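Take a look at this single chain, the form predicted on its own, given in structure tokens.
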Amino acid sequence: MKTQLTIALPTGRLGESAIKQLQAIGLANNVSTKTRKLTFIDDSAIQYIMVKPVDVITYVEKGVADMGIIGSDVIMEQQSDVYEVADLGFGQCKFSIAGFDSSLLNQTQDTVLTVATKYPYVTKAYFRKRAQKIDLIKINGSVELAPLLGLSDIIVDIVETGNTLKANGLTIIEDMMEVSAKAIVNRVSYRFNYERIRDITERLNALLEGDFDA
């Protein structure tokens, strides 16, 4: 079967939500997370590839996938050359600054704050706008440990419920920006597969607005 389009989906909870949304508009009928398979083709001859969330944009940007679904946190952090074509309305959370002492953000601009985060680009850009000097520490694991062990003054992280912060005695000092799942498209694919991509995008938008008619 000749595939019409390839869509990169993230593994994990975000991918499960993406699959449900695609299935709600009549796509991805053969895609399942209950298998070790990494590629699927549905009845519409669309191929789906399951990749790590941080790799979705790479596959789309390089043209291996025509479309992808990924959180806007990854889009903002990676600053890649892709089109955002739809906000999908799930995976909603926030970039937030958290720590023990809310007064830390009220220090003078000459004060250097030590910030631990998985998102160095987003963090640098945000504090640059605040004209606040920071010493940034990149952490790949649980950033909540950094202020607990005295490694940083504050952290910047994605917050959904805030339960992990509370469990470790941290509080949200400031919400930075909203995050949600987005549909992204390779720039070349957008030109050459415009009609097919537009059809999928319109169906996703209609579903979000409650106007989709299967």
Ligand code: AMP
Given for the second form:
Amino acid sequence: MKTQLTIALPTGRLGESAIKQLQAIGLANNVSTKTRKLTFIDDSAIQYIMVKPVDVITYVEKGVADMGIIGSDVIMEQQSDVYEVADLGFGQCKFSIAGFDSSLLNQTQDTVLTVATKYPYVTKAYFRKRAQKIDLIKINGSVELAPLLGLSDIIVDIVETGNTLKANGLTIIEDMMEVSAKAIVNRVSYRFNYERIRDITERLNALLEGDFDA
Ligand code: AMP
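With the form predicted on its own in hand, show me what the form predicted in complex with adenosine monophosphate (AMP) looks like.
Time for the whole complex; same chain goes first.
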């Protein structure tokens, strides 16, 4: 039986913030993004695995990892069967609709808008609620290029500072919803490792509330 707790962390900027937060509660002491190593074991015998952000949920859902840290944008897109146990207060950004022409959204509902995005599920659900017909184009990166090159009328993406949009001459047409980093837990693992997972979650929450004692 697996007894060691495994936490899946996303590579990239979200992962760096996640490691800092775990270190602030006395965990992940030797985990680093500055090496090509993909697995680490800290002084509390917790194993950490570094995976692509879109794969964090897969590892947790399948039970290979007991816990994970991931942006709520990925959770909303993947509609997965995991518990969300803490909002970690970093990685804050928002889902927005952006483009060159803000009047595009006010056209008759029969107009079909071409929308490029890395988030097809979130995008379809949002426009379905608005009863706006769309032609969806799934893009895997640099979505901002799509309207520039005439591939789409508008885009749906996560926006943090807005600098990428600005640098490409695009503006926010509508903000959709807030995004932030969350701690997620495998459903079965939550039952079997309740005490250990609760302890980590409580320490993370205490840190956010400013009353964590290391
Ligand atoms: P920004 O220029 O700061 O608005 O960031 C926009 C670019 O970074 C877009 O390509 C987004 O897909 C990506 N991005 C924005 N916020 C985040 C985040 N919290 N985590 C990962 N990628 C992000």
